[in-house]
Structure formats: structure tokens, C-alpha cells
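First, one chain by itself: the form predicted on its own, in C-alpha cells.
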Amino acid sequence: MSSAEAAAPIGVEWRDTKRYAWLLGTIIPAIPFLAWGLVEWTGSDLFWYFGPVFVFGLIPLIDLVVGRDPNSPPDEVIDSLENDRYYRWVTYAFIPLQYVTLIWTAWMLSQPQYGVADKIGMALSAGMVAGIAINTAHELGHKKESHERWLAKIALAQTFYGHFYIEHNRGHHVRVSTPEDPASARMGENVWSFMPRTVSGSLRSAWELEKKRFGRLGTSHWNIKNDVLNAWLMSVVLWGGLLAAFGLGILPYLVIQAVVGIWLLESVNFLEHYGMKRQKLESGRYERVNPSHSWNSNNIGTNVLLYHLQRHSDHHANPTRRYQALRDFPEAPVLPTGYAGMIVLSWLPPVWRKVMDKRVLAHYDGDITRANLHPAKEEHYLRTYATASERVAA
């Protein structure tokens, strides 16, 4: 029995159905040996591309296949089950073996024996575990503790965007769907014109917010102690180390790797927040964050990889709160399936628009007015999308 189970008031009984699938996301550290096994055993050198296989074809198959997951625990139960320290290891986990990989990929790509096609191959499926190794870290950089958030930017330093640390935690749970968070993705914009304004956005953002923490100190801003200097910093050392031992022959592909890993981060935060709007007050402030601002989805597989990321209205509203507490709000929009899936659809933007659009219109009931609209196609969609009442006085 976990200590949650036991420590659960009496009269109340309710246990963790995933308690022991939570260990499943050390597979995720595992493709690039996967994908080298996979290759020995078949003698088929498009294996070195299992990685973007897996994450975008057999994760899908198996959210449509498993199925979701309703199963919230109840309140009573909450406290108990945050203290319980084997979920904090099942994330301690992932790290070191995210460096293992790491290392044993470099070593990879430096032997000779591989082609450039081969080491393409090889960087695409180590990306795939640093993009899931950033989420690994978002769950570890919202907590108290600081050898936690140490260890988020540890997980960062693979893809050089420990700033992330920074944005995510100030920048966007303060401005998180509202036309000003970087972060959000309007309705109307597809996922390759959000790449760059998030990437650039999220990056002046969070320089900008230590100049101003440092700028209250009363002190410069360039200084080690600056977050996303030293978060830099952690990555120069990596990279430099790497470099030093497997040659400079990997770096197109320490890049490679570490641009993949970007594009799936940012990939997820554009479906996440897809028209979501929290609307002014009269005093000109936005309302507080409540259910409705997160895209959520409840599809297992996805979700047990994840640490529950998916839950994502319930990370907003309590964001210290551990991947296991999270729970399901009925209020909540949801996406059609998985963010695996979600992702996918997300390069054909036609598609994508046909599916969610609709979506986001019947979560504000019809009033398009309420949605975070991309400014190009505010136009169209306000013509498209007038409710009744607009139509006969237009």
C-alpha cells in the first residue's frame, strides 16, 4: 500500500491505478538504444529513425488504443499524495538516464563507420528524448525545493534552453492565454509561424525578467547568479565537454538533436493554450486562471509519459502541485486525443483548423469575440463566426 493509500482519511478510498505505469517514462531515454537494437537486428538502417516513429506513430496507436483515464483523486487524499516520495524518484529517474543516452549518442556519432544519413537518424531520437526531458523538467522547475530546480535545469542543458525555466514559471503562468503570452497560440495561427514567435518571444522574455528581478536588487544583471546566464552556462559545459571527448565532427548534430527537442516543447505549448482567452475586467486586469484557459486530454499513454501534462488546467491553477495530484475538470476543454496525436495534426494546418476551430467556438458558446484571435485573421473569423444577433444588425 503507498502511503497515500494509507494516510487517506477513513471513509475515503481511492488508489493510483498508474502508480507503478508512472515508471513506463524511463522508456523514453531508452529510443536511441532501441533504434541501435532495432538496426543490429534487422540489418535495416532507417531504424535509426525510431525515435520520431515512436513518439509520433506507436504513442498515438496506443492512446487510441488504451483509451482515457477519468480517475481524479478526491481532495482528501491530495496532501498525502504529493508526500509520497517515490513519485519525486520516478522523475529523479529520467535524468540520469537521459545523460547516459546522451553520452552514448555523441560517442555514436563520432564513430566513422556511420553515415551522415545514419547520424541524422541518430540525432531525430535523441531529440525525441530531449524534447521529453524538458517536460521533465517543467515538472521539476515548478516545485519549492531547490536540488529540484537545480536538477530542471540540469534536464535543460541538452538543448540549450534553460531560459525555459525562467519563462514558463514567470512569463507564461503569469500571461498564460492572453494575446501577451508568447507562449498561447491564437486562433487562426498555424504551428510554423508560432515556432518563431514563441522561440524569440519566450527568449526576450525571460532576459528581460531577470534584468528586472536583478534591476530591483539594485544590481547588475550580468552575473552568474543570473538564471538564464547559469542555465547557459550549464549547457556551454555539456556541449563543451562532449565536444571535447567525441570531437567537433557531432556538433551538427548535439544542434540537431537540440533543435528537435525545442520544436517538440513548443509543439505542445502550441496546442495547449489553442484560443483559449481569459477576458478582461473592468478594472482592465485579465480574470484569474481557471479550467477553461487549458486545452486538457485524459488519454493514458500519453499521459502516463507525460507525468500527466495533459492534466494541464489543473497544473495552471495549483502549479507546485505534483504530476500524480493532478486531476480532471469537467469545465476543461478537450482535445480529440493525445498530444501525440494532437502534434501531428498540428503540421497540416487546414486540418488542424477544421478539427479545433469548431472546438474553441463551442467553448465560448458561439461568441468568437471571447476567443485569443490571431490579429491577420481577427477579420475573418469575426465575419465567419458572427452570432445571429451580430448578423441581423449587420
The other form holds:
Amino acid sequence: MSSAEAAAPIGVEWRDTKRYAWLLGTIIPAIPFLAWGLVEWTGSDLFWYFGPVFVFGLIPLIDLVVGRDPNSPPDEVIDSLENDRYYRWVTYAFIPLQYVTLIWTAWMLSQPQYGVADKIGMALSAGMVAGIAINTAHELGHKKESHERWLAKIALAQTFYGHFYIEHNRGHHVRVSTPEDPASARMGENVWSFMPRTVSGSLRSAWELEKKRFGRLGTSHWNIKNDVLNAWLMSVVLWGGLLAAFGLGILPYLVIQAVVGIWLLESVNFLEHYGMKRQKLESGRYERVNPSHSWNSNNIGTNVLLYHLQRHSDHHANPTRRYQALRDFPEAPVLPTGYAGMIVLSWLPPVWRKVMDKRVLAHYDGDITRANLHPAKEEHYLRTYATASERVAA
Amino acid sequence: MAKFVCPSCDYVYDEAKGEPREGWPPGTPFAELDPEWCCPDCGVREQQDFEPLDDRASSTNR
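Please show me the structure of the same protein in the form predicted in complex with the partner chain, now that we have looked at it in the form predicted on its own.
Let's see the whole complex now, leading with the same chain.
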């Protein structure tokens, strides 16, 4: 651990250059309003589709232009940085804005003057907010304070993904970068086949985790205290309220925005640990999670909008650490660009493999056997990179 | 009753208090916990990784 610590400049006062930039995260819930503003201003209905264009066009461009920030807080300031309550209020502020946007979108969807194509655009733009809200929920759900965990569930209600709070913390974090983890992508796997595996596997895992906990408690898991059930109940209440207020006609669009939000989150899961594998120890246990098991990105644009989620190595090594205190690690593998651009890349599996496979291989010093390989492609990879791995073994 | 600390996040399992939410009622000895039970705060380390916490040092801590 000590070798992985960021070097602290002795006697140098450290200043958080991103302190006020974190407020930019509140732009995300404004996306649907921006879309509406652009439609009104230009008169073009195409701008209902502004949400995906912003997330997959503009944000990757900003990442390429603005560049990277390798600046890490030194160890001496970590505690005071974590205890500075300003930073947590920045994340709390996201949630009321998320709800204002959702309710406004539901109202817009009920307006008769808009056609189906307009409404699909509205739902896609709302889905961008829904997906990035899962990121906010992720930051809050890892914290020890119970009110923050509660806020995480509220942020997840929009996508009906409340079980993520259980599965992510107690499932994914425990099994990360092992073949057993449904939310860690294997080298050679493409995002389209990863989706059903991660969605169904994560759901099953969340349910099993709560079932096991209630088994120890000696009571039935069909219980309101089951965190999977009470999180879903929040969604039932929220969606029920929206349908009661704005009519059953908005249901298809509510489903679209939820699917888009879930898909956005799971795309991020796809790229965060692609091909990474923890090695098995003699005891039969996996080696401890360390910074080399997660892809990192120091791109400022996406990091500010995602509360440092891309400093993923430090997050997995120290999951309860608050976003503002996450550091960069030299031994972590580095993505060629931020998450938004990487998601675009994932839509084209051959391009994705061309860009990423050589990076996985380089991370493991050419030894392909150390990577987490997709079973269907394992033989192909072992054959293709055999000479390289033999060289290492020799 | 003894206390045990998660080496990753400083979560403390106090035998006297147990961890009722996780199914360990107050008074459950550390040795009776599932060795694969993971830290309820960070999820990074498991019961078998926990370290004993010196009582005198911890009484003011938590």
C-alpha cells in the first residue's frame, strides 16, 4: 500500500483546483431543460435529442480539448478534505434537481402537442439524467452515514435500479475483476452480450445477498426491511405517482428513460474493469483488490461531471473514501479517453477490441493468461498471443 | 468482550454490540461469524482479515 500512496509535497500547501468545478455536475439534470430551450429557440424538433448528443458528442469532445488532471491530494490533506461538508452538499444538490427534471419531463410527455418522435427524444434525454443519477447514487451509497445511503436509494428510484445499492457494495466490490463477477467485463466480451449478463447476474446477486442476510437474521426475506424490496417499493410509489398525475400514456416513455439510464450505468461497468483479473492465491482466495485492477482516467471534463468515478482504482481500494479525496495511481491502467468517449467506442466491438486489447496485454506485460478472458474467445486469444506469453514465461 | 477492526476502512466489530442488521445479535463472539462475511462498510475485506483492536485504545475512539 505504501508504495502506492501519492507522493506528498512536504511543506507545500495543497489547494483543490476542482473545488468549484464540482458544481458543474448539476448541469446534468438541466439537460432536458436545455433540450427544450434549444427546440424553442431554433424551432427544430431535432433538439429533443439533445441529451444523447450532449453526452456522447459534446462531452467526449470536451474531454479531448480540456485534457487531463493528474493532480492528487497529498495524504496529509485527505482527512480534512473528506470532512469538508461543502463537497457532500454538492452531491446532495443533484437529487432535488433530478426530481424536478423527472417530474417536468413527465408533465411534458403528457402534453398533447408533442408527437411520438419528440417524446422519444425527451425520454432519451431524461435517460441521460437517470443514468448519471446512478453515479450520484453510487457516490452516496458507499458512505457510512445512513442518510446518504437513503439518498442513494432515492436517486435510484427513477430507474427501478434500487437493487444496485446492495449488489454494487456487497457483490461487485467483493468479486471485482474475477470471472465470478457479473459486472466485470472479460477481455473479448462485447458490450451487447455483456448487458444481459450483468443485468441478470446483478439482480440475482442482490437478491441472494439479501436472502443470505435474512437467513442469518432467522426471518423471511419477503420483508419490507429487505433493501431490494424497499428500494423497488420507492420506484413503485414514484412511478405510480407520476402515472396518476400525468396519465398512463407516459408509461412507455418512463420505461425508455429507465432502460437508457440502466444501459448507461452498465456501459460504465463494462469499461471499468475490462479484461482485468485478480490472481488466485495458494489459499484459494483471490488477491486483494489493488489499483492495478481498475481502469482509470484523469480527464477533467468527465471526472468533474462524474464526481471522480474515473479515479476508479482508488475507489476500489478505498470504497468509502469521498470523491474529492480520490487519487491517481501510476500502476493503474489508463483508458485512452474519458468514460463518455469510451462508451461510444463500445458500440463498435471490433474497434473497441482494437483499442483496448493491446492495452490489456501491455498491462499484463504481454502475458495473456493473466487477463480475465471471455470463455468463447479464450482459445483465440491464447493462440494469438501465445508467443508473447511464452516469451514472458521463459 | 473484544473488538475487531477492518484493516481497510476502520469499521469495528464490537462483540458486545454485534451487528444486528447483518444478523449478528449483541454478544455474538467474533469467532462465530462467517469467515467470508465481508465488512459491511467497505466490502473489501472479510471477517478472516479483521484484526483485534486493543480495548484501552479503542474505548475513546468509538
